[in-house]
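As structure tokens, one chain now follows by itself in the form predicted on its own.
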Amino acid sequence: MTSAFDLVVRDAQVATASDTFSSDVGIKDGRIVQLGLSLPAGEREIDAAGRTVTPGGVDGHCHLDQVIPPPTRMADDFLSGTRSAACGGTTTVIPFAAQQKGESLRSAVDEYHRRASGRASVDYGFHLIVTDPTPDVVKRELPQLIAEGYTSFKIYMTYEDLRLNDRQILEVLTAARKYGAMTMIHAENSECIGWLTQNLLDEGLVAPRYHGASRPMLVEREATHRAISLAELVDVPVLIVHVSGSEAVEQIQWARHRGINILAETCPQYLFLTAEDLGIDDTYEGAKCVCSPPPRNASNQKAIWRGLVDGTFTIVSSDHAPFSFDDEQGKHPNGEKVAFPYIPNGIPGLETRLPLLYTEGVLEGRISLNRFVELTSTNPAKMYGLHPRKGTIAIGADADLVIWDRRDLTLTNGMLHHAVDYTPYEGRRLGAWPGCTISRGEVVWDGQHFTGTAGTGQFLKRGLPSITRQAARDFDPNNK
């Protein structure tokens, strides 16, 4: 007798972002079908043995094989970045489609689904980067593209290769008001960092370290002060991104206190690196932690942390961006030690965005096993319009679960699954780690190997989030 599922995972401890209960979880044709204790069998089972369980991660920004002007190359494609993405308990990876200034947002959306067909071992989808928003990108193959399950967009305020100016931005945010699309934006000041960095480097200070004084917090304040009031213009909801420190964190809350709808996100390096991870000397090792927005100093990453507890923060993502560090093509381009602004600018962390914030988080009593959830998979599922088919555990989503193990373990590159040579969080110690990745019902990391396969992480057409479907309702087109 065939039984009513493919999958049964017994005794677990639910964990979503509202409810902690005691279940076991029925899994056919890869959504769960029923939720309850002593269910019949399964064709297989999975005994949780009462370890937490929370639906598999969905990281909404991350970059995998994003096109880079050579010698510079991104050590993850989509093979081993969503190899790493369901060794690190996350099940959705929502990566970046970037528009190359005089080419279309099409051929951009092509060229990602070219990279990405019949490598990617979990479900993605793309955001798209608007670089070039010709009266042709923002009438015709915007509309178009959202309807198509694109729904969400990033713009850029510095580098010079992908900001806008204050105009674009006002036109870009126009049309995702009118098509319930989500804009997400590096807010730092571009014009600031340009003139910070030149005066460096004529003093000759070019060292890794000198990235975090090149973009001080108050770069990161006016523009985030900035897009808040461009958004407050058009009147429409905005997510500002790798949120780094307390003076962003006090605009956004500004805002918020006007009724001005903002959402915010940070990531990992925000809250488990500080400056003093640059370097503290001349030394290229700092190399490794260079990012945008650097991290900052101890007393703001308890902003961040803080953030994370007094809900100023939606979403935790990891900003995953591949380089290697002894590489001619990652952070020693052509083979040498560059100047800071010429240091490929990102750091790996899509494996280690949930066992760091759980260990840190949920068994250091900072935040709530709720709140994780919350924070790395329910919210970004809602932000991003892929809810209640990803994020949460219930009747109809997709079968995508984490069983954690609680086990203290120092973490090492080596333990790793990404293409990267190193991580910045060597040396860690953790308190748990996914002791099992369930993919649509299918297990993708049994605790100690990869048992994935390439091609099988399905493309995601997603839906409008309510925050933008109610703003694109509310549209007047004589209000721009």
The other form holds:
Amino acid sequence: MTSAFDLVVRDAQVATASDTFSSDVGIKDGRIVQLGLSLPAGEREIDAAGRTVTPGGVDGHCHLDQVIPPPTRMADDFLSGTRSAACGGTTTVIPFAAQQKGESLRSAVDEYHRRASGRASVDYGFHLIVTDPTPDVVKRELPQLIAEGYTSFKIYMTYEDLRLNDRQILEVLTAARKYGAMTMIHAENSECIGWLTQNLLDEGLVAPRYHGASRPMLVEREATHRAISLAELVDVPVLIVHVSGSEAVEQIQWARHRGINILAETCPQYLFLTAEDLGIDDTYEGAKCVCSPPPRNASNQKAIWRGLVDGTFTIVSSDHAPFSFDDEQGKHPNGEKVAFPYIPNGIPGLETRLPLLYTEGVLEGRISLNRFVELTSTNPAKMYGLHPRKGTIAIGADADLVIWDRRDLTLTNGMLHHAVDYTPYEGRRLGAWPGCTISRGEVVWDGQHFTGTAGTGQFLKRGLPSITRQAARDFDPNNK
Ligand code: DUC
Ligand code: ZN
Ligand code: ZN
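The structure above corresponds to the form predicted on its own; please give the structure of the form predicted in complex with ligand DUC next.
Complete assembly follows, chain above in first position.
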């Protein structure tokens, strides 16, 4: 007689965003079909006795195989990036389909589907990156693509080749409002960064640590305030991504007190790195931690931790932007020390996001296990139109699970499965790592080896997030 279950995860301590309870998890055809004690035997059994089981992580902000001007190139494509995600407990990734200026959004989406095709081992969606909001893009392409499941997009207030001016931001936010999409905003003041960068270069100050000096907290604070104001004018919820310190946190809290619907994301680099990691002298090693916004000082780091506890932050994402160090396509090309404005921005973090936060957040008692699940899985699933299929352990949800092992280990890049040649967290002590990751009922990481298969990751056509769907309904009651 065949079993009702393909797999039973037995005697789990299940943690969701709201509850922790003892249960077996019965899985059939990639879905959770039963929760309860003493379930009948499955075709396969995994003993989780005494171990915490959380929903698979949802990384709502990571960059994979993104097109950038040569010779720089991302180290991770969809093969290595999703493998690395699986081994770190993340079962859903949402990287970007980035529009080049002059290109249609459709062509960008087609290109990123080609890049992902046959290579992903966990499920994935795409955010759009809108860099060229022509009337055709805003009025025809965006609504079409939103209806096809690309229900979020990122816009930039900085980077010459990506940034939109305020008028363009208003146009794009209006489309988000009308069609119920989520807008992610990279908030840094481009003109201030350009001016500060030029001043530093004129003084011959080129080491990686001047990356931090060229993008101080003020430039993020100003842009965060402006992004909030533009969102208020259009009356649409937006997400401020990769918030790095207290002055941006204050702007978000100010907005919320005024009833403006602002969501906020932070990333491990603002919890676990500081400005010192960019270098305290002119050595080049700090290039490994060059990302934007840059890591800040210890008191800003504390403010970010407080924001995790007090509800300021809605999600924690990796902002995985994988550039190798000793690589001609990376940060230290042919051993050359490049001036800070030319160091590729971004650090790897897909695989380490969950274990770092589990260790320093949950095991160190800073946040509850349920808040950890909310920040890293449930809220990103909700915010990007994937809930309740993703982001929870419930009957009917995809069987995406992490079984946690409590063990002391020292993080080294050799343990990781990305294609980047370093981790900024080398040598950190960790108290937990996923002992098993399950993606739609299949074990993709057994605690020792990647056991997934390239091509089994499915493209996720995403729904409208409820928060922006509501805003769209308020805007046009006929818009269901
Ligand atoms: N900053 C970004 O805006 N994106 C990728 C990585 C980074 O540092
Ligand atoms: Zn960004
Ligand atoms: Zn990013």
